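Quick heads-up: it's one chain on its own, the form predicted on its own, in structure tokens.
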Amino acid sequence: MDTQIPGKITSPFVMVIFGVTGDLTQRKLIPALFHLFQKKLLPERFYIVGFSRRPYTSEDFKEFLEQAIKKYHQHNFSESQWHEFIGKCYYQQGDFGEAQGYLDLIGKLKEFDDFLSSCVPRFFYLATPPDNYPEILKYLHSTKLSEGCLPASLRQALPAGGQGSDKWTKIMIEKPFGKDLDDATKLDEKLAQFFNEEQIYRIDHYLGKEAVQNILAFRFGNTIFDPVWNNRFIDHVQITIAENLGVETRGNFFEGVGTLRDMAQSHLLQLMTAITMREPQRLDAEGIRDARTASIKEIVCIEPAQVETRIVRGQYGKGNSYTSGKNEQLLSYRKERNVSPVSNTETFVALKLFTTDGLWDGVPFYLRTGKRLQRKATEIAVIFKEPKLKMLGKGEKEVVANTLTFQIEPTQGIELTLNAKKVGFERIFNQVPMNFTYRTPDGLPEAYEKLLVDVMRGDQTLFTRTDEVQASWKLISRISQRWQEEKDPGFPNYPAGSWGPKAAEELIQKDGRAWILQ
């Protein structure tokens, strides 16, 4: 029976998606929810309510979702399953900054409660630009939507629109969480006014990726690596998140954020902590989040005078792409839709970071991420120190440093390069890769599928906590403040389709090292 399916959610719920007509909902949320439905992981009773400004009818909204699912769903599509799924989707028109839409939403949610004669847990998903967060939170509070629900027999004693119990509500909020340390602090203060920490799910979808989760399983589940996971054996670490696409339809959003705040503050630092964090004292959600937060707090903040030598920023100009086998002409960032023709927003950043954790004393972490790079790839490379017996090698292939690579995108797996003597009479060494890739019949679960299920279960392990967010912003804000003092960064400074600015190569080359992923 369905109830015996591992991971199946059994409790009814209603998910309200604010900004339902946006890019995130089309590309990620609806495909993820539909695939969970196809896998029979959702309960029999669930409802999805889209909230947006567009004057859609119910049929308009369902047509919009069908176009999105046919474009972005990467699994087998079933008309009968989609017909059943779309029957659970509803639309509520409303302006984020006006109360009426929220008041209308109260009536719609009450219909679900009355139909099931119980309080249906409510998940509010803020799939909007960060600028909309404060006003949405304001009206969730003022209309008492944030209070959840009480049984009908008790509801009459509440003020009009009041719900009564916060145990029935959760709020999901997308990164970036604020624009700087001060903004993030104010956002967290506002969240804390209306929701308990146990109700807040701050989403960084990289934490939901199977390959990222497996880094901790690999580290702490295999004792052979623990003795060498320190500065005695590791020379340096490289982390790359490369995107071959530009900003596409997200020009308005990206202009107000930039790569440093969009990617470095969240994804890059989360991947770094996956390597540096100590083994959690407890293997529950709070134990893992404690360890992750401690690791971020130990990253050495960059002083203003160090920004020029430790940080590189870039913006892509026009260029060419050969990834599809054809020579495609690519626009510069300043020519993209909804982007200022004189924009100084960065589309690339590289950082050289250190941590105060004694195990990693003196070990540099080279991080980089950017748009319109040569190809899409996300990897973490842990480069060990060169063997002492390197001089025994002869010929072009001598004994070299071992490298442990965690491949996250597009290939997902782990590879360890070892040195081995080539068969024959000479002492000639070859580098032998030992690797595995994830192979499952249905492919790996999408990150958003995992995160959505965890919200429904109430598991906060893969969601960032307020002290974790503030620690990351403390580091990033120092960099962005320094950049604000520089009037002309010299953009554009790398051609679309390349590996970024020349300065990013020099950042690692001046230390006698080179980027592995090229």
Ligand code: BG6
Given for the second form:
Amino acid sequence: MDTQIPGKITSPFVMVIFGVTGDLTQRKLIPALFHLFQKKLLPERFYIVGFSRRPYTSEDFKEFLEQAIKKYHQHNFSESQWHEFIGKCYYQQGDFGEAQGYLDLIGKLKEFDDFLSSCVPRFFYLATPPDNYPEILKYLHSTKLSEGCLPASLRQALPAGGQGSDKWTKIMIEKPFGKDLDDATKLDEKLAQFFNEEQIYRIDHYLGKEAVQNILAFRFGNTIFDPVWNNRFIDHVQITIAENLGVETRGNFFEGVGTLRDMAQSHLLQLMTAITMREPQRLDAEGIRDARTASIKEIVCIEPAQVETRIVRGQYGKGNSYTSGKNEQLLSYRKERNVSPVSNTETFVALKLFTTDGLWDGVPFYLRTGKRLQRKATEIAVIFKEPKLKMLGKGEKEVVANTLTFQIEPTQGIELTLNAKKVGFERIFNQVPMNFTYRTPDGLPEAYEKLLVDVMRGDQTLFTRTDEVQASWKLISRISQRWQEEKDPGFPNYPAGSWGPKAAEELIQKDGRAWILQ
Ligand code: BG6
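Show the form predicted together with this ligand, please, the one above being the form predicted on its own.
Next comes the full complex, and the chain you just saw is listed first.
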């Protein structure tokens, strides 16, 4: 299969990354931008400005980016291409909570406008912890950076920093979008004061994953699935996002957030929506976002009294990993860098959810995600009902329920297990897989590559809308509120390198089922 290359983007841009020294920029953003550059998918004229507190010189910054790219870039590295790319990267030192850095930034951005004799569109990327969003927005507004460039002809007449039309700016905001429903609502109100909805790109990178987009293509592009996509045929659905990594260098960020907000509010619920979403009425961005939002709104909120029986939280203790082939000792979460030794932040969560959509009445969705689990694997398994088989005799091997698995990480593909008769004289069944895996010479585009290209093109389909984010917070905030009331969650409660707390096994076992991914 061929990876489609989008039409060349020609309009120049400058991307200002707030929190440029953070994990996300090193691990995802810079590698994605560089790979797009290598694939010649960026316009000829673009600039990247990193904004952070660190007192870096321009040289220090370039050195910092080079270390990141050597560590995280997964494609052929070329010194000459890197040299060209890094020539377009600039650094702006500044404190998020002080005006000076923003005022200096205006001067820098004007240099680009002057050099190109035009208004260079500005993309502001908020890649900081969510606590910093309000102050960044405040200064983007008060310094008028949010208004974009002022055409040269008017610049003399108006005060410094004075900008112009909002059509020159876009803002990209990383999840988690706020901390709870209240906070997300306030953040949205603030955003709405300074930006139109068309300028706002709320990022959940799972929406940019090729294998996730393919779930919808697969469901709506093949009529054979539509008649069975309901509670008459489907028994239950399991969704797992397992990470073998721990919190790594992100203790500071993670302590104030936890897995429920970091992974469940966004990625897990989006994967559930990919299964439950109804076919969009229209195939434009708003049509697809309408369908996604409607589906999130249908997920049944958990009542406080149900939290104990339907939600499991966990935190990893010390343990062992065998993923690298040798036995590696793993630290407990409480011993990780920048983590409190008595932290009650969860690193694992499992949920049992239902939706009010009549098609799925009574079908449980079991969702789980955690850090320091046995291996990296993201999968959605749709388990069909047991076949009513009359043809088996006593002692003959039974058939099992069909399972349709969407594999998202580490391999990407789709697998359907079918029952088939074994060759021979006996009536014995076994299970055979039918599968599809992507075969592309350069691998699949990284989620962030896809999302960055969409921002440049102005396509908001894969970015969450305000009503969508609010609906997911409505569900998640109730759970976190309940947890706050319960002071001692009994952490740590699973060893690093395992599949999570025992209670997560029991959550599904008490319904007579078991996690498939082990
Ligand atoms: C991010 C979370 O959104 O997703 C991280 O903040 C997590 O904690 C990451 O590690 C997982 O993404 P992926 O694409 O590696 O599954």
